[in-house]
Ligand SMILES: Nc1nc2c(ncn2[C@@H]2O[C@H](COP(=O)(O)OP(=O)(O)OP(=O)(O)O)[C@@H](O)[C@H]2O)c(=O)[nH]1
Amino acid sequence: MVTYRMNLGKTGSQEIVVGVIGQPNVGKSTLFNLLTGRKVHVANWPGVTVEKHEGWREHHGYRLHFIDLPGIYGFSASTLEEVIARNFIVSGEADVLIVLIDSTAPERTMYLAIQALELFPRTIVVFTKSDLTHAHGIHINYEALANRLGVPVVSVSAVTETGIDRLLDLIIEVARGRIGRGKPLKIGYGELEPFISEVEEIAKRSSLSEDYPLRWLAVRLLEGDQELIRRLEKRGEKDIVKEVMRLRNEVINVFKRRPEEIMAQRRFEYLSKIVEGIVVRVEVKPGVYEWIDKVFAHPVIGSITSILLLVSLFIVVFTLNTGFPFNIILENLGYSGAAEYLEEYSLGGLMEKLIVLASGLVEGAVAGYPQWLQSLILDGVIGGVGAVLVFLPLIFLVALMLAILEDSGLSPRIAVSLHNLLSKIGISGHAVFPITLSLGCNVPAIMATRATPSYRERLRLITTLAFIPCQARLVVILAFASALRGLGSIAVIALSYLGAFLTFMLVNKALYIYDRKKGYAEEPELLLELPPIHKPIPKVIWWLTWDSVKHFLKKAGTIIFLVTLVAWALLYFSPSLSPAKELSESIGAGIAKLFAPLLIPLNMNDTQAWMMAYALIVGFLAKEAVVGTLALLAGTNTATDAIKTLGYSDPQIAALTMFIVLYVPCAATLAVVYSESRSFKTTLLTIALMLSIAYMVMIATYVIASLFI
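Take the sequence just shown and give its structure alone, in the form predicted alone.
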């Protein structure tokens, strides 16, 4: 029985041995040189004249030892290269196997990956030439493919170096057994399954069963693998060979076809099923949209067009979700009824009605339950998570907008058009994509900085991208803004985004100046492949949109749910662990009151101060939880009603909104800041920077707002 053990620690080292395999012309040599920095040792494989290329690379404290296996089309062992590759894989020397697939010809080059997974479970499937896929009109849902295969799938480009850091991280994760398959892939071979089972029983008696996975061995023997047959005969196990040949001949007599033909057909059928709906092609017509390229390429018009496009799309999103800003415009024009109708029947308004309805139904259903359980279900679960889910339509629409920009090919053109503008603050057009992603979620945005060629620019972006308001903070911004009167809501939303982007730019500029003085910084450069513009593909749009929405739902269903339950428990129980008679006597209130004095400059009363302090503390874990916590504290269905119930003034609301926009977005963001920078110092600097700036801006906003409101 073959077992798979990683080499970590065998010699007291932190070395990971990685085999790199792929069909000829998939870009294996180019990627191998990039992974190893061209520091390659060349020798011959033992006993043969075929060259063996080895290289090394340090990554996160591990020494990655790459071995370039010969380019092959399969594991039939019909050539010397196939024998070498197969023997290395089953030798137990490799901790991880990388199988390369040409992303411009995925169906043709994935056959090798399927065969590799049947033999070796600790595999990473790598799509090369990702910079060319869009230009060829090819779209691949890598996440869905990873779910179907049960192994990590990553796209890389040796030209732009996109995905390389992600691949290196995955190698470590797979080697340590944190992700990936535990067993080889099992493909159903239909009518041959009874024969395979019989060969398995026969193969158990063979010495080769110690060298190979049993099912793989049975399949290969039934296919008539000459290399394995020679090894059996050499070891004096000719009786095993005879029994296998008898079954092989029986297959030929029954089905009038050789087993290897049937198995190849079944593998291709499996492959077709795997890629079904995952690979989408669109016809690319060069020159059709040349006028769009001319617009975005213009040094002035391009920048203005990009900014207006982004602003217009977000206005459309806000209008569909909440009626804003057209509801305010209608109200000020004297059409209050139309404004109310637009708000009430917007997507967000309908979702709010649904949650209120659900709350009423649940309240009736739990009427006979103990008081603490009623409070847990109604205040904790329904009140907390429901106050967040009311913004689900908004999350969906923002994700949809970003997906359309990305798939259509407009995103990289926006990057090019804004490069000159962004270079003034020390960042390149590469930052446009992370910035745009930040409007959805800071976590993938910070991870997307891996495509930034300059290390110092990437470090600055890791530190500052969290200033860009994500969808979670947009949830809070809208909840707070909705509690303001008249044009105040428009002003606060505009001020929130303007203040956030201004802070992002000023801090980046300051850090860039510091880097220049220290001799670290280089002039921002833009290395970007411009794919052809085409009409967005609905299926691809759905992939991209669902990925973002799924991330939010996971947070709502796990992190936010747990945070809400903890917040409820801290407010329900007193320090003696008995139910608190008043909220002010709860454990949570006691913790919040320690930080409440920090809100004294906003002239809040004691109740307002500790309740808001408590919501802000919870917001450190997940920013959306602020609205749920406020609703929980005030005993209302929405955070907007909670803010009104607690009696916060307009200047206080404006100041608190700015603080929420600028202070640490969530624990997940801090985690990814550390994982991407690999530096506690950078992580602590990010926290200190955001908290200090947020606090100063909050006080300044309150002082200024008090003068005009």
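Please read these numbers as outputs of a predicted model, since none were measured by experiment. Only the largest set of C-alpha atoms that superpose within 1.5 Å between the two forms is called the rigid core. Numbering follows the first chain given and starts at 1. What changes on going to the form predicted in complex with the named molecule:
Annotation: Cα of residue 343 displaced by less than 2 Å between the two forms, core superposition. Fitting the two forms on the rigid core leaves the C-alpha of residue 246 displaced by at least 2 angstroms between the two forms. After superposing the rigid core, the C-alpha of residue 127 moves by 2 Å or more between the two forms.
Right, the form predicted alone is done; let's see the coordinates for the form predicted in complex with the named molecule.
Here you get just the chain by itself.
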């Protein structure tokens, strides 16, 4: 059983470990950020790639150590997240547990809370989004609820920050054992009680009874908990499994219903008794935004709306960033002055100016340094990392866009609207979230496939998601496209995205057909909660955006920096480890020349071929590094200038862009493909698919483009 314990923190103040749980969408991340002041440490839960967020806060001389548990609906152990959450709770690591309930839908979201109370007594029940109850016509008598549940209840709002101090006080009170329950909550399961008692007798003999409260264990076993059964089998306690299964079947025979169904019903009944007279709804008016749901759920209008919405958001982002595509349109209409103005004062244009300015200043400052150090600082650091940092505004804008879609609640509506279309290629609306995330970064996107209920569908997504161009590739696409004049650049950008999505769809379709032939595939299905649509909350949007900008800056400062440094070193030194007289005599060039023949079909001269091959090899590690490496090779400030200096032809640029869009995005993506699929075969398949498709599309693009230009 859980023992009572408080640790002495590093600072000498007492540390209180606080677990935070809640159903999806209740506002857990928001509250967690507020409680911890966003000083958060992110790691993985042991042995799995589910993220574990931890944060700290001092309060009245105590050091509160918050641990964010995964957002789950209950403790059925049907998902990895549910297992993680409950194992954490029974581990005794937490002194206090806070369970969040969405004030705007208390009846449903409290289901997790009472399940938590069945398991862990030192719990505080927190109603989130209290600023919204008024508008929803909901009144909640918190004090009466606290009396009925026997644990403290508090209402908070992350928007107005009311209730936060009170919550912090309560955490300390509960940790010190001043208030709260001594024992877990006991819910009556009616007709199942005799069965539960019998299972308790059986479970007593099991070694698992040391890890869990006995009654809870019995209830879960009767519900057919897969994880517990697996653990029993692993420990060689097969006889216990057999006896439990016998009782389970008896229940099914007698009541003609499965125990888990009866238990869920009894829990909800218990809940409705608990909230009777405590949660009062004055009026249940349909949401003001219900029309939005109707639009997105419409079979034709819905998908068109979603696609138009996403495309126009991207165009807005592009325009703010580089003036594209309006600069080109203006230019072609004969307003080249206006076009230039737009380009110069776009965020990207301003950033470029800043970097040119900075490199000028640094150039002056390092004038007296030894030659190699000058080269390292100017070519390696400023050239390489600077070429990547030009794209900071772009990263920021895409992150902002995704944050708005996410926080406003539009994102799941888009999922609903595209479900039918996606079903045709064997994936469900659940895939929309990973796909949109992919436009930012493939790594979290592949991790987000975990919410996909079908295993084969998930595996197909893991293999194909990397075809969706992430921001890193967008950076390269833009750098390449900008080297083209006029409408060519619009065409290449459009072609990149169309080509990428088309490839994603065709490959998915092909894998789906294969799976169906093998008899693996199920029809894609959808079961998704739609949180209320609301105006985005600026604070939340900022947090989400800043997180991904920070991620990019960190990456630029570490991985991209290191890769660029290695790329620089390989180009600076010759195989005899003395400075190379010519770039083409460097170690890097030697390696690149091995691969350069692969680019023969594109009719490049030798220099063009090995330099591009070198950039592409470096790009295998981190795609952003392609631009830095090209700038380094050509000795220019930006990759676009590099491409112009090196003199690639228009069809070559188009073909190379397609290759970059479709081949392996980065080493991190491969690592996560492996960790999520747990299969070497799947990872190799992904690499093979991407390389071969990218290569074929590159050559096809070159051949076709050469015909027209």
